[in-house]
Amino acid sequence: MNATTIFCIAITLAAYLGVRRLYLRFRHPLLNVVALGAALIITALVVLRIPYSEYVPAKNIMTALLGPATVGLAVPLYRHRSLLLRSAPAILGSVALGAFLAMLTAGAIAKLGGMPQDVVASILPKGVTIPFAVEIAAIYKGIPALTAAFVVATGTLGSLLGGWLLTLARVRDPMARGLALGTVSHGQGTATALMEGEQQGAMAGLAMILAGIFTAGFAPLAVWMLGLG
């Protein structure tokens, strides 16, 4: 690991910690860790004239830690296991409905907008994580790269506006907020939920996993209803 890689990791951590601290203090939706943090990192790389190719090794190291971080979501789930058991039917039903409607509405809007069939298929699984989404899109002749872009955009918008919209709608229950953020904006929504509280983060992590499963299961029905088969 060379000095540039270490420096890139350092500025990434500094951007994350700085924006996170601002968000926890002011709770403003524009103080988003992903969007604002990325903007700060890009600005630093441009100002310091560090090409992206030199940032890639640092990115790869940090990306490798996503696996352990995802497994770490099991800790708050375990702590709230009694709540999960009591509310299992409501959790399963709400995430299943949310995942299906997220697919159907996105596909319907794209189709009504005159988008080609491969674009419509690409946008269907936008609410789940990239590994789920690209495989689902490929099955129905979508474009994996385009699906990945839709997933990132969905996660960013969800993390930016999700909490604010839930507050606007007077949704205050921690479980409901976490399930909503995890269902429609996957990992980025889960990160936002974790900053709200441990219970919100636990529910968002669970919803993120369930949404991937339900999206894969309901995809054939959504494709049939949209006439993509």
The other form holds:
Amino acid sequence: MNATTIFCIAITLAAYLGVRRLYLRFRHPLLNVVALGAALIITALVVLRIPYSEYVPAKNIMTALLGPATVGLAVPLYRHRSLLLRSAPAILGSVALGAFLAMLTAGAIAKLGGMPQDVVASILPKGVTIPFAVEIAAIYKGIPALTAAFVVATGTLGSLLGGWLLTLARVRDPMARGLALGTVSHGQGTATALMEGEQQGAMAGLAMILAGIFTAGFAPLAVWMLGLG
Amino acid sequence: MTQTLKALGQLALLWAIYQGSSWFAAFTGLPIPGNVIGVILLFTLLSLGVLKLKHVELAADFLLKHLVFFFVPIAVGLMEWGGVFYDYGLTLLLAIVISAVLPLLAVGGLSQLLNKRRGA
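Show the form predicted in complex with the partner chain, please, the one above being the form predicted alone.
Zooming out: every chain and molecule, the one shown earlier first.
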């Protein structure tokens, strides 16, 4: 491991811990750890004239545990299994619809807007949590960093406006609100739902994981319908 | 110390499930990511009682608490892709806003309706 790699890991840890602390203190959706953390690191790299290629080894070391961490999502899913079983048709039906609709509308608009195929593939899974989204995008030749950016943009939008939009549409049922926030804006929506209440938070967490699974399952169909294959 | 060792052992178990699932995905050519298969596999193992929560939760809870950390270095890759936002800014904005608002209302509306019908 050379000095640049060690330096890159150090600034990434510092940016993560710093922004996380700020977020935990103020809990505002715009204090997004991913977006703000990455912006700080990119600024540092640009100022110090370190090209992205020299950051890659550090990235590979730091993301080595992402796979096992993601598998760990089965733990909260299992903990909330009674919630899931009690209203399985409503939960599975609405999350499946939402996941499919999100993929199809995002892909269709991106395609109509004339974006290149790799960008369209990157935007398809942007409603689901980053580890799933990045892997799903990669299957269809998407770009992981772009997918991550779209995921964060969607999550921020959902956590800023989601609750307000649902109220406007007279969705008052706490379960429905949690499901909607988790399906559309993954972890960030789940954090917002948790602030509304425990039931909303649990539902959102459940919806976030299920949306990832449904999105992976429906992606071949969406890709075919959009003519990307 | 024993807690740390226990967490490391659990991490190895999660890693093995992830690797096994990734190999399965690669071997079968399924268009489903290994990590999605891994979640389904671990959930199944827990449901069948093959594994208990106490066999994985120490490591899983710690990793999930810091899950967001892994996304920071991935997002740094954006420094190579700034042009996309410049070239397709409006389309991207439309795509992201519409594809968030429509499903949000669809999921909220549908699940509220299904729930109400069940409750009635």
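What you are looking at is a predicted structure, and each value in this text was computed from that prediction instead of being measured. Under this definition, the rigid core comprises the largest set of C-alpha atoms superposing within 1.5 Å between the forms. Positions refer to the first chain, counted from 1.
A.B. asks: For a quick test of reading the superposition: does residue 79 move by 2 Å or more at the CA between the two forms, rigid core aligned?
C.D. replies: After core superposition, the C-alpha of residue 79 moves 2 Å or more between the two forms.
A.B. asks: Aligning on the rigid core, do we see the C-alpha of residue 13 shift 2 angstroms or more between the two forms?
C.D. replies: After core superposition, the C-alpha of residue 13 moves 2 Å or more between the two forms.
A.B. asks: If you line up the core, does residue 37 shift 2 angstroms or more at its C-alpha between the two forms?
C.D. replies: Indeed, residue 37 is displaced by 2 Å or more.
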